[in-house]
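One chain comes next, on its own, written out as structure tokens in the form predicted alone.
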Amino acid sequence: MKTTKTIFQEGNHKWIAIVRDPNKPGYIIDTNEYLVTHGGRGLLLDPGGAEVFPAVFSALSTEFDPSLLSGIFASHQDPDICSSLALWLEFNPQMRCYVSWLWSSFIPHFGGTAETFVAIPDEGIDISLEGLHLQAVPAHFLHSSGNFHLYDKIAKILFSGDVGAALLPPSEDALFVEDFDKHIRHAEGFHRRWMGSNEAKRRWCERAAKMEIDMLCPQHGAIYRGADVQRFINWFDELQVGIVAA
């Protein structure tokens, strides 16, 4: 089963990391998932795929009602983010499902309904938690063509889906980055492949330099926290990205 952290706490506002399940199969990626509560209701960041939904549904209920979610945000498209949004309906019906529009009709091939699917515009939108204001933010081709980050100006948390992501070795599986240089060594790889675009990159940059971020929480890998994030986005601004040789 996974584990939760409590990485965010101010009254009833909270952010908990649903992460690293011992059981996991080798062969399937590991993931972060992130639930945000506020006034009793919760929302569900890339929730996961179908096969690990039985190990993030069994850590989030320790800590939360899931009867209580009030919906799920879904970076993008792939299977690894949202292919288990059927169960999580299954168990809640009246659970929306927030996407970029450009893939809110793909979405719904892994479940839901019409109903289901608020879909972001390209320039983003606010999403209330009761009484809470996250922020989709765009961060289009990195790596999806329709891709949003949240931000929560609250808890100065950004949830950066792919962007930030890491593929660790097991004996290197720390929640929070401990060492930069060393860390950032299992990101490059990944970024250079999976990020499509540098003047995409380079506007995602920008934006989130001027942004108040203690926490940059990616869905694969560690979490940057403190002077750390800012090391990441000069180091994601310097690398180059997109077309490989073939």
The other form holds:
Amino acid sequence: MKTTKTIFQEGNHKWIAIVRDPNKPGYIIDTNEYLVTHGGRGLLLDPGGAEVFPAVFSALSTEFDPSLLSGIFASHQDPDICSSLALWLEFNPQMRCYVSWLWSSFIPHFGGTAETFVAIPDEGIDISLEGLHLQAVPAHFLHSSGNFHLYDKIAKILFSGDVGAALLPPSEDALFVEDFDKHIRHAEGFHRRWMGSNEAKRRWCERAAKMEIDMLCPQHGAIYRGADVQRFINWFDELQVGIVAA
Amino acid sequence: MTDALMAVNAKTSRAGADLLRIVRINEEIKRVVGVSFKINIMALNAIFLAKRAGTAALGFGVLSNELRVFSQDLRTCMESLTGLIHGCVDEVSIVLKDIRFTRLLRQTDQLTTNGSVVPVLRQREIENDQHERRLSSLRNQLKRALEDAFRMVELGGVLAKSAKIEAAYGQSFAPALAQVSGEFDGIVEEIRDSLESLRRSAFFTGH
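Cool, the form predicted alone is there; where's the form predicted in complex with the partner chain?
Full assembly next; the chain just shown is listed first.
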């Protein structure tokens, strides 16, 4: 089963990371799910694939009543992002799924109805959660053509989907990045191949550098916090991505 | 392995096998449709031949026309079978999805202590039963439609055999008419064999 870690709390406003399942089969990539709660309601970020649903659901339900989830935020269309959608909807069919307009007619192949989806325009939108305004920030072509990150300006957390992701060996499973130089080696190959455009990367780095970010939370690997956030942005800015040597 | 898991595995492999059987049935139906199209063309040629033979092949002409009607009816019948096949594919696919979701929900239930999964799992199982029943009903409809097609082919066989008899009265056209009626008979037998093999499909017999 996965474990939950509260990474931010201020009154009834919380960020919970759902991470690291020791029983996860090795052939499935490890994923981090994040739950933002505010005013008794919750928004689940990149809820994961159908096969990891039991682990994510059970971990989440130790902290939060799943029937109080008001929505799911899908950074992009991949199966490890939201192929569990239909299972979440079994618990609350009223739940909304926020996803780029580009994928809003593709994701229903995982489940849901026309009412389920809220298509995010390219420039992004504000997502309201019981009065809390979360910002869907464009991150197109990193690594999907329609891609969004989610920024919480109160918690100063940027959920960055696959940006910042690292494929960690089993021995290195800390929740936070402890040694940036050591950690980033596990991120390099992933970013070179999965990020499609240097131009898009440049724009994202400029945008992220202007934000106040205490924690950069990727969907795979460890969370960057404090000075490591800017360190990551600088590292990413200099990395050449998107070319395959064939 | 738990009993529930073994039951799920058995259900999955049965549904997977059903899907494969449906695919084979569909392939056989496509073959029958192709052959019935051939009968139509042959019947048209036979009608022209009977006209050339004149009064000596009047009966043969009538039977050729009946065979043409038969081929059209058979195609219509096969179209309805195809519709039922599509329905079966839909339901088997849903059953397969149900099995996967139920497995995941059961795992979730085992990992969750507060019992919040139980009502969802119960609802899911009710829906699974409904899908199973719908599939069973479609299976019966398909079986009945297949029996109807079989009866139709029996009639086609009678027509082809009667055409063979009529061909004998075709005077100078007798050899040509006998050849055509022999081909009719052969093709109807081919369809009968196809339908026989469909009747024996494990999709209907369950083994």
